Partner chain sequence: MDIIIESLPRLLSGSLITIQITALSVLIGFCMAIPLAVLRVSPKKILSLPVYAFTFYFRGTPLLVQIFLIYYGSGQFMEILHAAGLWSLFQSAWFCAVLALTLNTAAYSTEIFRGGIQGVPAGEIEAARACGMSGIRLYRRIIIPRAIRIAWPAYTNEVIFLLQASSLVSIITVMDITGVAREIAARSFAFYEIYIFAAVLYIIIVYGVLWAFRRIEHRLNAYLRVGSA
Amino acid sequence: MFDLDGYGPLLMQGAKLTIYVGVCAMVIAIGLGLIGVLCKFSRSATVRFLINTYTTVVRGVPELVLILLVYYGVPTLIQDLSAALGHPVYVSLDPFISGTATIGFIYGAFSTEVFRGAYLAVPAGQLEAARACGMSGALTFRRITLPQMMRHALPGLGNVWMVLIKATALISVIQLPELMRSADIAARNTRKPFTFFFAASLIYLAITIISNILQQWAEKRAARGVRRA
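Answer block, the chain by itself, in the form predicted in complex with its partner chain:
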């Protein structure tokens, strides 16, 4: 059934790479988000300025422009700089690494905002109680803030994931053979563009549906400790 003129397996391989890219980018985004939220509440005004610049700029620029900027711009920037310093080096970036890093970097800004809301949702009394029990700042963050923050952050992170997995389609522009690129190759070779792009869209739809189910399960699980009226 899923043969598609023999290009079914290619599409499935592409889908696997799409999920792999998505998961890697999401890990980067969550990591950056956690660092970002600590910076947002930092005592240093410089750190707060830097993190606000990061979230403002990244949320104002299209993903495609950033992907092109990183993939084509960064190597040429390094080459120009090294040439100016008298030690010219040749650099080229791997589409997987630069694509994943760019998507992770972009959605790190979005998850910073998600974590910021979640951080504010943790009652201040609990932090005071933790301090009264003698916990240090880092210990309070790890034991009290982080676990509760995660519960509040889950719906927002779920949304970030949904947007992120669709944004990975843009990496096809820099020739990474993920789902979109595989569909493109198949469409060109068979001259059946509608069939293959529609098949690809159904695979994305399936990923969305499965993610939705997982998200509901995770939110339920994270709310185990919450008393219901």
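Can you switch from the form predicted in complex with its partner chain and show the form predicted on its own instead?
Single chain only below; no partners, no other molecules.
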């Protein structure tokens, strides 16, 4: 049913790799977001300046530029510097690792802002009560702040995921055989660009619809026991 001149399996393999890249990048983004929100409210002005610079710069530069900069620019820079020092080396980055890490790094900035809003949504009285009970800062964050942050952050993180999974198509420029790259290969070999790019768009749409369903389920589950005004 999904043969497409024999290239259907290739598209499905590309779709699996796209989801894998997306999940790995999202894990990185959430991790960076949690670190970032702690830095946002750090007492150190230097730490706050650095994290604000990170979120501002990364959100202001196109994803494609950063992907090309990391995959092609960084190895070239290292090779040029090593050659200038008299110790030439050859550097080649793995497309999966560099692409996934770059996407995760980019959307870590967006996740930081999502978590910042979620952190501010936690009632200040609960944090004061935790301190009054003698809880340490780390214990308060783990037991009081983090669970409620995640509930408030779920809608925003869902939007980050939706954009991130579509942004994985940009990794095709560094030859990673994800969905977009696989569709491009099939389109060139069969000279049927509309057929394969349309099929790829339907697969992306299916991933988005399933993700939306899972997001709604997660939000309902996280809201259990929450009294609504």
